[in-house]
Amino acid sequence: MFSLEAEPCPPHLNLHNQDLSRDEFAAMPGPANKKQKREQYKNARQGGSTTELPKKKFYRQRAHANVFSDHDLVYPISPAYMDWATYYPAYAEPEVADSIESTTSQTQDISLKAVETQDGSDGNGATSSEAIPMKAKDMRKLKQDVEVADIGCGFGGLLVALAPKLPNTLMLGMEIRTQVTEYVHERINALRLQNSKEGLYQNAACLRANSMKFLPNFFKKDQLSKIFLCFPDPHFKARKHKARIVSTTLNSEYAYAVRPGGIVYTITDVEDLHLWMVEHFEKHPSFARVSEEEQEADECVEVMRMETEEGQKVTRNNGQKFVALFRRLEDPPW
């Protein structure tokens, strides 16, 4: 016969045997949980002075974020108000004499002001976005414009692979997830320090942004030469299609930011999404699909296939990758 009586709780775990409140009991020392380990790890990396690459396990976050929520975001009211020098200090114009001391430490560190959240959570909480009013004349200018945008850059695989191949081109990763953005910041900082003599990776940066809402706040007309849309969320359900990164409305924003002759790169392992993107770009009057021959000759395509984290995952799973490139056409005469 089996007894159904519950075994007594060990005395050291029995709240009734101790004069402790539940809060005091919860605060008792014990093995660090995941959140504590994450905080301890990040505190040890503060200052951006370590050459060790960050460990991805401390920056994991759910794969999806609601792009229609008001996240806690920092964004410029227009491209003229964007402080790019914080992200690309090596490409900044010389500073005014009285402000040199305030930014001398930025040569190896990327500001995290755009990835901080009010509550310190994982960044998916719905709070309010905020445009910071600053004077355009106070913005430190860059010697050249950002030309490449990786929208939904994930853990930065494309950025760090392309940066040495296009060393004279400024490229920006845009990611909505807080923890993932912070990981890419740390990754680029470490690579900059590792390659300080060669000056590599100074041309790559990442910021937290909702590109579906605020892309024109960052880029002026005809500024970009390339946009990458790598393995975007397929949003399989029909009612979720409005959240796809390619649509008639968003394609018009891409047409605004990409200069004539520039290229929008797309890749996915979901054929339905691939057909969706092809259909919407081909229907848009500002884009024409690049030929298969020209597509395969583009060095960025191989990087997009093999260097992104999602691309590597698809390769390991023996999946298919669907690629399509679209050239920005000249605007018709008025």
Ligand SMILES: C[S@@+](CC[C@H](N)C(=O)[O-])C[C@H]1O[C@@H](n2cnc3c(N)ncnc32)[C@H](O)[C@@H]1O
Second form
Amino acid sequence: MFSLEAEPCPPHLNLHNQDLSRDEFAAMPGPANKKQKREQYKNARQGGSTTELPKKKFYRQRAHANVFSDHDLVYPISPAYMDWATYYPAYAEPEVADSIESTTSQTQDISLKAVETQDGSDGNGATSSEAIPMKAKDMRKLKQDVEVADIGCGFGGLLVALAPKLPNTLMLGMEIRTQVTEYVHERINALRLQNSKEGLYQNAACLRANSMKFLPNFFKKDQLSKIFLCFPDPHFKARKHKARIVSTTLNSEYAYAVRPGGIVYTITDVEDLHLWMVEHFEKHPSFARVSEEEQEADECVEVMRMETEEGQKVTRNNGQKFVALFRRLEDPPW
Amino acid sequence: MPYQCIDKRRNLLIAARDSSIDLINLENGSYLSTWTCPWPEKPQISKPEIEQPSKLLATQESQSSSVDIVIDSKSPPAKRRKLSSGEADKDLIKEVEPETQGTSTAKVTKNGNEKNQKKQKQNNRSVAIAIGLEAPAIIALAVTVNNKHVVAVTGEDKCIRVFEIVDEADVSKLHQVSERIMPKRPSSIAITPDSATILSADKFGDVYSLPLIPSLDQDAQSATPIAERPFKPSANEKTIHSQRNRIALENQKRHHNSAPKNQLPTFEHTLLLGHVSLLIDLKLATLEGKTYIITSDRDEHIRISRGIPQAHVIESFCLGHREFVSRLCIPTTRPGILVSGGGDDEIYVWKWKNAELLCKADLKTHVNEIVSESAKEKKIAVSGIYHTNHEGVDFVLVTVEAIPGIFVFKLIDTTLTHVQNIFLRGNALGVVTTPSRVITSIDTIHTPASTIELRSSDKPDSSFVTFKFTNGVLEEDSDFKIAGVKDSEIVDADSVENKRMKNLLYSIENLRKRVGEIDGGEAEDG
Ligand SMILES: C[S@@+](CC[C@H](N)C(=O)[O-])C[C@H]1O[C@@H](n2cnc3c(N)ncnc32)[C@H](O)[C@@H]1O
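Return the structure block for the form predicted in complex with this ligand; the form predicted alone was the one displayed.
Now the complete complex, all chains and molecules, led by this one.
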């Protein structure tokens, strides 16, 4: 496995590796042989080049990650430095881009030539979640941008159901828990291989990220047409409100990433959280609630209800699901 | 005591040392007057704020993961306080009113995980620091555009204080006209060009606006239209269906009784925008008649938002820094340009409106030109970026934390070029520029390049050094002397006073992300 600790940060990425081991151990309480079993299992998966779907039990992780902590996160310095081609190889331009346009020629030290491979992987898309591609030297552009983000995607049910329904749209799951991200990654890889003839699932990918801090590192202004916030953690405690994925101030960041006309989808089984999200989006001047009629006509809503892992749990328990959609409005002139 | 922050208003130098603000005549360097911050328990602070600490205690206890500080209730009130500004994001200590507490020691909760132990260590030190401290220290200063008011932030009590500059018998003085305790400690403040509104960026990542002069009738109720309301846990076992949420609800119930209600300030304040990160600097910019708010955080971000009333609209992010961004500077002559610096080796120059990086100028090399061999490996943290225009040429002056120098650059077109290093007798603290001079306050108690080591006190030094342009180069202006203010001295490098001084003067490098560290202590525990 590649080590985040040993290597210097490549110029195009910010690597804040803050105590990888602690996070990993926290993720896997219990006897050491559990960890061994996981490793054996994962090794047997041949680096993801198998059609066999991964088993969830090898990827479980403590429920709550601290969204304020300096995790061992890897993120691009800016969207221009994001090597999307490793995530969506089927959508990559054949040519290697030799310069990043958004930086000027005066900034030589961030030129891509000097960048070395950090993870030793072959960059074919089968890298694990931490290994956000670092081979900027070989960075190929995508023919189209990612347009859909599933924030806190969990085990990836929504992505996997949505990918064939929106076959020409690139969608990205963002998940803060390493193990869970890895599971989704393996899951998508297996599905890609199973469906290689039809070319399905090439439009879905997942990476590890703290979306509350680093969304603008991944997405340009107005890049997204849809954001999904499915069954977010409720954070009941008042003092934890800043940890919620929906807040007045974070909604400004969603408004930045979503283009006017785009939709933010929310669903939860916690009524108070639903009311909270409605209140905070409705009072945000950049959003307006989508009518129920329009909401029910949107095919994504059914997917959100029935295909997310959390949605399925709620169904099994005969629980209620609260849905609310919000349209990104045009900004007034300034 | 050295002056940790300085600002100016026409011919007035406003200089903060510890918990006092001195006014000095900038024309002849003569001393005018001093305002000293009263001790927190004095009646200047109104009731709601006094109630706050005991509520905070409740918060802390409810979390079972943090440590409460209770200083001996027999000690005089003035000596009770929490750690000074310096400890930046490690500000985990809450002040406790002894009246509400019978105990007299720092108590540590059972939960002995690594994080708690870290907290405990910090708190033990702060207990030491807390004893023998006086009033809160000034951590930020701003002057209104109309030159009528000064705004200061005192750190430990998270207080924004507004002063009127009054002239009594030809002597300028500061008269405090209001004090407002903010929900979180402000880290940077700015005042709108119409001199009507204060913007305060805090360690929780939020930016609030508050009227410079609070209007009386609005004071009674909070006029915070978008403040977050407490979240009532009306969810129950029947409405919750996932393991994750059930655990969350159980936690909520366990803490139910001791959970305090949101302690919103009672004065008018509006949440404008927020980062999920610690904010370090905040600047207001005006371009083509429109105002913008520029904020920088510990996670390498510079955010450009529209000004009031559209501060919810993010225009762009200037992304490129690899470390925290501690200082922003918009040259008055070039309002479209932003110069930024922080934990990186370079200073960045942006066309901020469309987030275009224009150039990066190396700073580390120049710092290494003036430090000893052994210090060359050390990381640098930008503590100040200032602009001055001399004979049509734009100069950018940069100071670095705990470095005895000023690094002078020329901004020509879109390029920043190094022109000069100025050596100082002490570490640079603050800089103000006048059309003819550059005045810098220096650390007179520590040896150059050190944050701890004390100088021998038999050679007292002036707290200010003045420079003037001579043939396009800055040279010391030894004719211009600024009156010194007699002050107490620190005699022991290991003393709590010295540690406190270090935290007050040198807090920026602490923001660097380190292995095994948890960010946002406040964010988590506040
Ligand atoms: C209750 S789960 C819902 C998973 C999925 N959306 C579903 O409906 O099945 C919430 C997920 O959000 C993730 N999460 C929480 N905060 C996050 C953040 N700041 N960035 C990315 N993911 C986050 C958690 O790790 C968790 O997997």
